[in-house]
Each structure stands twice: as C-alpha cells, then as structure tokens.
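Just one chain follows, in the form predicted alone, and it is written as structure tokens.
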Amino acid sequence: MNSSRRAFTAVVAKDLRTELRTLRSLPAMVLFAVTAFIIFRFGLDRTVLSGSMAAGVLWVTLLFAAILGINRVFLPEREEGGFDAFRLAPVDRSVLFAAKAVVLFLYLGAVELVVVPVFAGFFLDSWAGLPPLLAVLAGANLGLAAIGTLISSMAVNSRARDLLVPLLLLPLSVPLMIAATSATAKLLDAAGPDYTRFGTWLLVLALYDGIFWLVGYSTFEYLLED
C-alpha cells in the first residue's frame, strides 16, 4: 500500500470514527429532513405525492439536509489544526479532496438510507419507483460529493462559513437538481415508474459528476495551500 492510499484510509477511517463518536452531522442531517417532510405533508394538506411534486419535495429536503454536512465536513481539520498536518505530510493534497469526497459521499448515503423510505411512508403509494431510484441518489450524491467537498474547502476558514456555502452550493447544483428531479419524476409517476429519458438523465448527472470531480481533484491542491 502506498503512501497516497494510506492517507486515504486513514482519513476515511478518522472521519468515520470521529462521526460515530460525536453525532455532529449526521443526526442534525437525519432530523432536519424528517422535519421537512412532516411540515411539507401538513403544509400542502396532501397524503399522496406522485410525479415532479414528489420529486421537488424529495430534493430540496435532501440538499438542504446535504448542506448541513457540507458546512462540517473539514470542521475538524480547522479545529484540530489537520491542515498543516497534511501540508506537511509527503502525500498528494488531492488525496484529502478524494477522502473527504467520500466520506461526505458516505454521510449523503447513510442519511438517505433513513429519510428515503420515510418519504415514502408519508407520500408514496406505490414504492415500486424506489429501486431504479438508487441510480439517481446515488449520481446525485457523487457530484454533491465533489462540489461540497470543494466549496466546505473554501469556506471552511470564513467567518461566513455557514452564508457562503449554499450562497455557492445552491446555483452550481442547479444542473444536478435538474438532473436527478426529472429523472426521479418519472419513476415516481402515479401510474408507476415510467423510464423514458431516464438514461440521458442519468448521462448528465454522470457529466456533472466527471466535471466536478476533475475540477476538485485538479484544483484542490491550489485551494489547500492558499
């Protein structure tokens, strides 16, 4: 095992461990999101959602529920002084973009393993849609990987952390949201999943993912040091 793959495992395995052992994100994520979907159920007066009105009230609860753990994602670098750590270590600075891409990659997962199937309890009548929607999620969560990974870096050391992550996150995840709305519309349509244009949609969120992740893992390095 090379150096870069140690730091990578030993990042992943740090984070993982410091998440188990606090409950700073993840709980806040999972509440937040529940909270959403009870006040979305009782402020549209609706049991039953279908088609792009249950797609947006699934997306804007999970990005909102994503910026969360964005905004905390190197709080314990800041804090801790890991940064300088890592400045010093003889490895690759893109390998901590990489780590931290997956461990919020891992957060995003985890907190839709929950509120998923909450949703659909409060909204679906059918859940034949869920399965094919594991590809959206998962596309979904790649590229709020890479784009959180790489905004929460910059702001990280803001006194405007919390204003300066969805002030930047919202707008360049517009095409994400696009993406994976449109696609989720259709398999969550009343008369059942319906996969027409699903694949491009999928295409686009696979883009959005190549881009972003080839612009952190480019960039990264240039952030860290300034």
Given for the second form:
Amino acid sequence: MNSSRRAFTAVVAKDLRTELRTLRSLPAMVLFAVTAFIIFRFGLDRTVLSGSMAAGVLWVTLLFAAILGINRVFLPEREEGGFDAFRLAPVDRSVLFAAKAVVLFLYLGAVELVVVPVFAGFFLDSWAGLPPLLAVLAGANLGLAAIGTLISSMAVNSRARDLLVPLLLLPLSVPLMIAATSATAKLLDAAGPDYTRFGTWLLVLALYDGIFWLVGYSTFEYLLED
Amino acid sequence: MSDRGLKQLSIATLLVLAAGVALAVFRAPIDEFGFVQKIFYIHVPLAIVALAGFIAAGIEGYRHLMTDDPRHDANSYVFIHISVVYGAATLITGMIWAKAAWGHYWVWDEPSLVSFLIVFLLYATYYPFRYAIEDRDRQARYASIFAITAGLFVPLNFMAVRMAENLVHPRVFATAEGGLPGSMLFPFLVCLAGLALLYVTLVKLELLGKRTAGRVARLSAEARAAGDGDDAPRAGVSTGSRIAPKMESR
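What does the same protein look like in the form predicted in complex with its partner chain, given that the last one was the form predicted alone?
Entire complex below, previous chain first.
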C-alpha cells in the first residue's frame, strides 16, 4: 500500500516536472483553444454568446483541446522506455492508471484556468455563471481524464495512434458532453444563471466518472501486460 | 459456442421467422399509421437483439480477460460483428418508420434514434481499433477491454440522451410499448424469437467459418512443412482468419 502511494506520487511528480521543463502539451492545448475561439467568432459571426450556443462553443473547444493532450499522455513512456521500467518495478499496475489520469486531470484544469477566462472575455456579457461552472468543469474533467487515459494507453501501442484517440474518444464522451453542455447552457443564459436540473446533470457527470474510473482502474493491468 | 446442430437451428430459424412475418402481416391489426407500422415488428426486435449482443460481447470480453481463452475473444468479436450488422438494419428500418410517422428520415428530438446512432458509431470504431494493433495477443486483450467499456457505455448513453430530451414530443413508441394488446404482442414476440434465432445462427456460422479457415491454414502449413522438409510450421500463417490465432487448436 505504502509502495503504491510512493509510486503514484513519483509518477505524478515526474510527469509534472517533465511537462514544466519541456512544455510539450500545455501551451499547444491553450493555443489551440484560443485560436478555435477566434475561428468560432468569425464562423458564427457573433461577438456575444449565451445559452446553448456558448456552452457548445466552450465544450467543443475544450474537448478538442483535450484530444491534443490525450494523444501525448503515454508518448514519453513508449519512446523512452517508461513502460518497461514500470513493468519491472514491484508495484501494482493500476497505480500507473491512477497517476496518469490525475496528471491528465491537472493538465485539463491548467488549460481551463487560462482558456475559460479568455472565453468569458471574448464572448460573455456577464460573468455570474462562472463560479458554478467550476463544478461542471471538474466533473467533466474527471471523466475525460479517465477515458482519456484508458484510450491513450490502448492507442499508443497501435499503428494509427493519432487517428484512434479522437475516433474512440468522441463517441465515448457523448454522455459527458450532453451533461456538461446542458448544465453550462443554463448557467450562461442571457438572463443570468439558472439552476434548474443543475444537480441532476452533476449527478450524471458523477455517475459517468465513477463508472469509467472503475473500468480504467480494474482493466489497466491487462493493458500493460506483455 | 459450438457449431453442433447448426442445420436444425437454421431450419427452426426459418420456420419461426416465416411464422413471425406471416403473423405480423396478416394477423396483427393495422393502426392509424397504416401498413408501414408493420415495420415495428422487425425494427424493435432488431434493436433489442443488437443491444443484447453488445452486452453479451462485453461479458465475453470480461471472460476472455479472466481466462485468457481465445475462444471467448472470438465470441466477443463475432457478437459485435453481427450486432453491428443488426444495428445498421435497425437504423435503416427506424428511418423508414420515422419518414412515415413524422415526415423526416432523421428526427433529432427522438432519443431512441440518436442514442442508437451514437452506440452504432462507437462500435463501428471497433474494427479500425482492433486492426491497428499488430500483436495478436495484445489485439485480443485490447479488444476485450473495448468490449467491456463499450458494453457499460450503452446504458449510460441511453440514459443521458433520454434526459437531454425534454419529452415535449409525443412518445409514439412509449404508448405502443406500454400497452401492447394481445393481438399485437403475440406476433411481436414471435418476430423477436425469430430474429434472436437468426442472430444465434449467424454467430455460429461465422464462428464455424473462422474455425475452418484456421484449420485449413494450419493443415496447409503442416503439408508444406512436410513437403519441403521444413523443421516446423511457421508461426502466424493462418491467413484465413485475422483474429483468434489459437482458436482451432483447442
């Protein structure tokens, strides 16, 4: 148990340290999202968004930015032998899933820390919906981190890595996106935040998170076997 | 699944399906939508059997991970394969029904259609996913994890899509399913049984085909080895089947 916790913190710390030193994923994700907002501004020909339009633009952008990060979660492990090292280490394999999912969760949060204020500055009249939006973001990030880690670990060992991640992630994230956009649309309403069914959608997010964290955690040892 | 009794099963399938179609066409009453409403007797059983097949594929995937027996992986693969075919048929018949009942081939407000399409698209990625992995054992293991994940995803997705719908639209199917009169229920059940039997027959046929192709490949490899004086049959020569390499040897 103790060695699991040590392995977990070691992997998380290693990943965060490499990201801070090389900056391989985060700047790309942020840049992508901000550019996408500009494209949306001209594509939709709107300067102010509210309701379901705002929720759609925000979540489509965040989901696609997440794909960029998910593509690279396991890339260093494969290229630089991290998988072999982990297989040799006398620790539970599921620890790697938990560590990578937590790292991905932190990445998504860091990206949103920059991207959501930019979105609000670009498109929103009132910022009153932003504090409760944090709960939706956290719920959706947990789910994306779980399926993203699962998909990334499968895709990294295949030929069509860059193709497989979006192909698998998009249909799998539909329930997550339904819940997140439905909750966000009400929060970003032009007439001010509206909390009808807000709790229900958070519950759906929590259910999704619970199921896919369990699936990922329990099947991960079969993904690492060789 | 063994392939014994395939002939009897095929005959039974044919009889039950013929009886179901005959009952649906001649016995069942015609409601306000007219004759096109009869597609209901094919469409709904197709959807039910396809979803049951997806869930069975998830269970077989789980058993494959637990036992490492390639037969479970082959079952999982074939279940998904036939279910995808059934799913395509469900979507097509559903669109015909939607055109007749609502005037459009595609209705975004109908949760049954939308959620089924998402499930269908997810399982359609099974093939590119599976064949993008070169190592056979790893391919089988990853495909099993896919089957389990997607199998759990099916109910969750239906719930989310149904909740997104505000239920302002008339629920035609709900009223039909809620109180099927006996004159409709019996033909419906016979059709369901017929299509379920057809599913099992198709699964057994495909498994038999895969097993035979594997055996042929192994025998020809042995013959080649004997003829050329090669030491041993080369590994991985089973060109007939792209899945479950060790299936035929058990």
